[in-house]
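The chain below stands alone and is given as structure tokens, in the form predicted on its own.
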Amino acid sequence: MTNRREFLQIGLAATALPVAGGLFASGANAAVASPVRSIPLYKVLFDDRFAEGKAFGEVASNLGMACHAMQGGDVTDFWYHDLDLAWRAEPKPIAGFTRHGPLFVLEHLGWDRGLRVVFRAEHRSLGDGVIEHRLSGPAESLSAAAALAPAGSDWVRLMAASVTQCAAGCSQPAERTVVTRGAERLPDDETFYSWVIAPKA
């Protein structure tokens, strides 16, 4: 469980993301950054079979997000009893930390409702405590990637804070790869994904 000091650090990191995002988008010499509006998330999904998923969900919940733990990594129950009904009324943005399967399913289901993956971070173990993060999304949101390098095993908490602050209405997509050292290996060396699905601009 995240202690008070860790939660404050995460909260500060999340609060700083819009400002840092403006600096990232404007270049290193920027002195002032305008605030960036975040995508209002309907729900945050996480795979509760893994410590990383639980940590992601805990941080998102502490930051005020409505969260859903996927039992056994299966998105079926969430789709039939929640999201499908919500999306019939309005294409609401969602986010998550999952393996590829749930992301693939939700991405394709969202296409017919006018939603797209607007932020994606692929996390995979390279061995010896190294995690590689390949991120794509709004340039304003990728500024947090710099903090992943020294984050160690706290990288997943930083990603949760980043996803909940994903920039809305940005027209400049970007890509970035960052390596975290001193992290725990991902379970079974599987690749995990942090993502945001939202109505396309």
Second form
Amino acid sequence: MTNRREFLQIGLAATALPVAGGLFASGANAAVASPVRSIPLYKVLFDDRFAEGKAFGEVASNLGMACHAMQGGDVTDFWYHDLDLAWRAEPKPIAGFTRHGPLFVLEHLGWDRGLRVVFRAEHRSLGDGVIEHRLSGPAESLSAAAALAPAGSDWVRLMAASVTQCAAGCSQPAERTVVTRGAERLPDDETFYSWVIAPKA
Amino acid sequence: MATLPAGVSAADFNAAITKFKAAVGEKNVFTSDDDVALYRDAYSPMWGTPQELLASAAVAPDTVEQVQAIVRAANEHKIPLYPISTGKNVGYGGSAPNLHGSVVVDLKRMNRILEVDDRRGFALVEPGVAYFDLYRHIQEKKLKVWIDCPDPGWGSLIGNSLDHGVGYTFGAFRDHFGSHCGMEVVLPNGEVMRTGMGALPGAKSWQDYKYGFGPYVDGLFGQGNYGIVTKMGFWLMPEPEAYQSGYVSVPKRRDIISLVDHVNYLEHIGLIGQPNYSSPLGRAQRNEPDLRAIVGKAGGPSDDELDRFGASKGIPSWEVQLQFYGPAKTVAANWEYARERIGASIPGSTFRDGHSYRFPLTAEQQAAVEHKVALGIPAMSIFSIGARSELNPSPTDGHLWFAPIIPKTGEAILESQRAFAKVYQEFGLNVGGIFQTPATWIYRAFVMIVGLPVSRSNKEINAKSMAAFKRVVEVAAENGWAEYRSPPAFADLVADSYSYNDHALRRFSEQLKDAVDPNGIIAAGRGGIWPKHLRGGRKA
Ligand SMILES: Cc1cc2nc3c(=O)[nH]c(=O)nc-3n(C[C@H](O)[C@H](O)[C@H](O)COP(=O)(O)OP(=O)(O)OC[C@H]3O[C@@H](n4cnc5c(N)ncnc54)[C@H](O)[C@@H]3O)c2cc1C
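Right, and the form predicted together with the partner chain of this protein, after the form predicted on its own?
Below, the chain from earlier opens the complete complex, with every other chain and molecule after it.
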């Protein structure tokens, strides 16, 4: 199980790295990688209209993930030119940081190909820099995500690290709510989601 | 195990499931709670309540023969079935059945594109073919035809059209059921029937001529429950050479009457595709507190008050986007003609050019197109709007589409705005209003559609939306308007408003139902049509 220290290491190391070709892109992430096998992601999707989305994409990219920035928050291009074709060949796991719409769409399209949302974190501004994170997913990933609490405005980077290291093949889904303080309000006070969609166990 | 259909014993249910497995293979029959939950209606206003309409199981055939075997087993054990194609009917019920406990027949695996002919302009497809799939096929084969698709491209030609779904390009292509030609149907007794010219063995024109000979029965399968459709033909629009859009604005509130008449003329004579109406004055409310005060005053504003405000700020009451498709020369000439015609008739009307394209588009041009479906390009962008905004302060978990048909006139727009606004106001719903403009997908009628909010966490929102829905259906009926399509939860209510001569239409439909499907196994309750043994449970 990823412990709190390891979790923070992954996230903070990723935060400090340049966007592309960093330490983690070369496989050196084994140094801080979780002993639990993580889901091998095909792509990480993010909404680059927002600072939070950009930060998420940056961390995922630094961790060596192939990333896709959605155009205007719309999944069409990703679906038509990429994912539909990839999933026709093999239903591969994906992760992302988006608003509700793209997650709703990809979750339903995933069902048709035998995939499910295996990790979902709902991020909501409660005011005064407080953001509530409602998490559901493999118990292993959630215990690591508890480390979010002291993350303050770095929560999105830690979330990105957590999602890209989401534990594979765990049979025990769990739920947990964590609150962070000292962050900017989420854009438009909108709810955002970090998520992993993977083949049904 | 999941809910059994009412009146079906566990023994019968299990026996049917065994037969379904024998027909389609074990892995294509779904009975676990997890799997069956995928067929819930994501936008159900009854989510998580005892009233929620749920499936008991699902079965996914791959061939017509497998569909026949399922229907025969269902008949033997009196198992209610609910066929879906891609099952993306969100806002109108999703994949959930009208009758609780039905077994969903999920046709997604039947996803073959059987023929696309770009000379005669048609496609013949199976139910699992999504708009994206057909579009990809056409692009890959470089065929010179367009599809006409709904805003979300993930749905299917067959499922969408069987719910009388609609699109955004030219004239009759937008009416997806209207532009179909020929069907193959597995009837409730398990027999396979082909309609129109398809009834002729070796027919060479199944997708060219709809009617064949004798009565035209295809209509029974749209919003009906007389069979499972396994193939359908659709007419496709030839790829035009060019596209041009133009905007016409008119200053006064009642100018909408003359504007609609002109636009109807342009459309019905074949010069334009879908016209899109909007209200610049309505949009101006956001930044104009004085206008909001006029609109919000008791009894509502008079037309004169609104006109005076509009004139003082130079904001037109109405705008319409006209879309021209065809050869570049005629497109330009048609836009010029529209400007002359409307300009000579409505004082103060103004005009501006919109986008213009030559086809095929480059990849960059295509990426930049705002409303892709108007150019026959499927998309999912509709799910990226509806986020929180000043006008939409509390985005919800979904909505119920209330979609009443009104006549295609300016008078009907003005009348229905006020009639519906009163109800929405009564219920404190921030939808509709006196600037609402109609959806124009349907070629010969307007739809004053609104989405009533649905919430997973706030049951009060759902209760309010459901009560408002009921009331607005009644108000519509009092005015001679009614819904063209409805979520299952309201199918009985809507069918009830079509009550001419003591429900003669429904009685006729149910007489047919009894004759064709005596065990009532196909989509009980769809379109408000129930089999004999379930009629007592009608919800209206
Ligand atoms: C944001 C949003 C925008 C939308 N925009 C549009 C729009 O522009 N135009 C529009 O038309 N709709 C629109 N919809 C509604 C809906 O999403 C689409 O109509 C969608 O295409 C329907 O889903 P489907 O194609 O998967 O049909 P399905 O869900 O597969 O089928 C619809 C119904 O038809 C019947 N049926 C399906 N297949 C068969 C069969 N083979 N045999 C017998 N009966 C069958 C079933 O009763 C089924 O429930 C919108 C919805 C949302 C939420």
